[in-house]
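One chain comes next, on its own, written as structure tokens: the form predicted on its own.
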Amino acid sequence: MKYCVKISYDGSKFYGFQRQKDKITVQGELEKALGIINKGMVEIKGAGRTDVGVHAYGQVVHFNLDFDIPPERLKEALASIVRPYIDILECKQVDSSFHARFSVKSKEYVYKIWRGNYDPCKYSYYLMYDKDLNVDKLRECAEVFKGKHNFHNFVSGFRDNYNGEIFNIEVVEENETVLLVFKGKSFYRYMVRNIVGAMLSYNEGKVNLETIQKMVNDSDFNYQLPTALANGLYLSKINYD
């Protein structure tokens, strides 16, 4: 039987999502737990790979089991094994055509910036930002990235295709927190973190909007900007409709 589960996890406790030899990863822990339930090896496929330190509220994975188990029972059994740093939010059976990655219509990421007094207990979950933060400048810069673009200058590593589409970047103020909410079709390695780095560089006056615009419009334009830390990034939602 084929199942789909939505999960959340604390990325500070794992060496990323993807299974790695001799490293504690989200995929590795889920596969070990499912192997116990299935009494045999289980391979999972995720909607996306999060890097070291990146968190999730709404990651989605699918897998096959050798027998039929009610989704609610599977949810409870799996959660009892993978907690405390992973939780199972939803579980359901899906048909053979469903794929956690290839069936995705859009994704949502949230980047959290803390602009209050330094708090070591928040360090793993926010970008601690001790400079003035002008949300109007962040919104102005966000407009540059909306739409369909070649994001080559904002992606780490080699790919055959760097094309993607960002539907919206919303800047939300919540007391001492500023949230950058990204909604789009395709997000590649370090892409959100590199865009956040560009937005903060513009906020600090270290780069002008014309240079960022050229980085978006000209994939051959070689210009480096900082990459924002992983600890403020959350994979918040996967949409299949």
The other form holds:
Number of protein chains: 2
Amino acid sequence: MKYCVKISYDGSKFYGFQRQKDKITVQGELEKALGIINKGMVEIKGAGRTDVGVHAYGQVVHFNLDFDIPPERLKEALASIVRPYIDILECKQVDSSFHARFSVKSKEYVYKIWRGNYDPCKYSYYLMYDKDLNVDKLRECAEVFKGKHNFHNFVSGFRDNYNGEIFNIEVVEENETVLLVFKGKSFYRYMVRNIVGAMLSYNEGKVNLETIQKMVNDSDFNYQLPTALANGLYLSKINYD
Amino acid sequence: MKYCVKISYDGSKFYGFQRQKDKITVQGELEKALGIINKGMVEIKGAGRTDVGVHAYGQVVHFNLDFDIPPERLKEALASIVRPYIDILECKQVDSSFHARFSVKSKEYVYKIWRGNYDPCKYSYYLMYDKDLNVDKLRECAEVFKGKHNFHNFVSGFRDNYNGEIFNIEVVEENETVLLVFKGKSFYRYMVRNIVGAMLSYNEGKVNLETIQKMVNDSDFNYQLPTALANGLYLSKINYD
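For comparison with the form predicted on its own, please write out the form predicted in complex with another copy of the chain.
Full complex below, order starting with the chain above.
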């Protein structure tokens, strides 16, 4: 039987999502737990990898079990093994055609910035930002990234193509927190963190809007800006049909 | 010159406050940083030890340096070394008679309970509580602990005397959070966590108020209730004259 589960995790407790020999990863812990339940090896596929330090409250994975188990019972059995730093939010049986990664229609990420006083207990869960944060400038810069672009200046590593589409970047103020909410079709490695890095560079007057516009529109123009820390990033939602 | 600094820390990142060989502790990290600044060993004294997993945003320590440095500069130099999981909130020069522990007049602790949905990113900073929480019962139980008592049933380890005084235990509701705010003259090892454990046992109907009353009033009556997890506990304030 094929199952799909929605999970949340504290990314500061793992060496990223992807299984690695001798390292504690989200995939590794889930596969270990499923191996106990299934009494035999289980391989999972995730909607997308998250890097070291990146959190999730809407990651989706699929896998096959050798037998039939009610989703509600599987959810509880799994949660009891993978907690405290991973939780199982939803569990359902899916059609054999479902694929956690290939069936994705769009994704959402949230980047959390803390503009209050420095707080060691929040360090792993926010970007601690001690400079002035002008949300109007962030919104102005966000506009540049919306739509279809060649994101080669914002992606780490080599790919066949860097074309992507961002539907929306919303800037939400909530007391000491500023949330950057990303919705889009495809996010490649470091892409959200590099876009946040560009938005913050613009906020700090270290780059002008024309340069950022050129970075996303001119595929011959190579330019790098700082990458924002992983700590503030959350994979928040995966949308399927 | 004698200095006193107020610090905050994420207790989940340390093996407690007290220095230990080959373990990362709050005292150990502060002494290492001060040793660099002082160019020679510095020993600190804290207002009180905190156990593994217990956080602080109002711990106080004192120490001597071999030379005179403006407190504001010392604060910045220290913070730049001990961050991200320790922060320096205040720094001042003090009279040679000041002692971070012996000069304490009273202390405050906060215990944070999370009654919302389970959240792996909050696990280290709250008690995740999935049972019904009746704040009226918590307040009723809190009354039993106020005043001068023999707290032997709520203290771990042997002491000459277990007499203490709790000025107040406030129960504060804030959305998904319930805060238990303790103010008192002396808090011994595990005392706050054991009182919280008793309050939660009463909330769950596992013990009646008469038994708890007997536990704090009858020094011949020995009775144990569960100790609440360290994760939710914060040393929040040290009061001096």
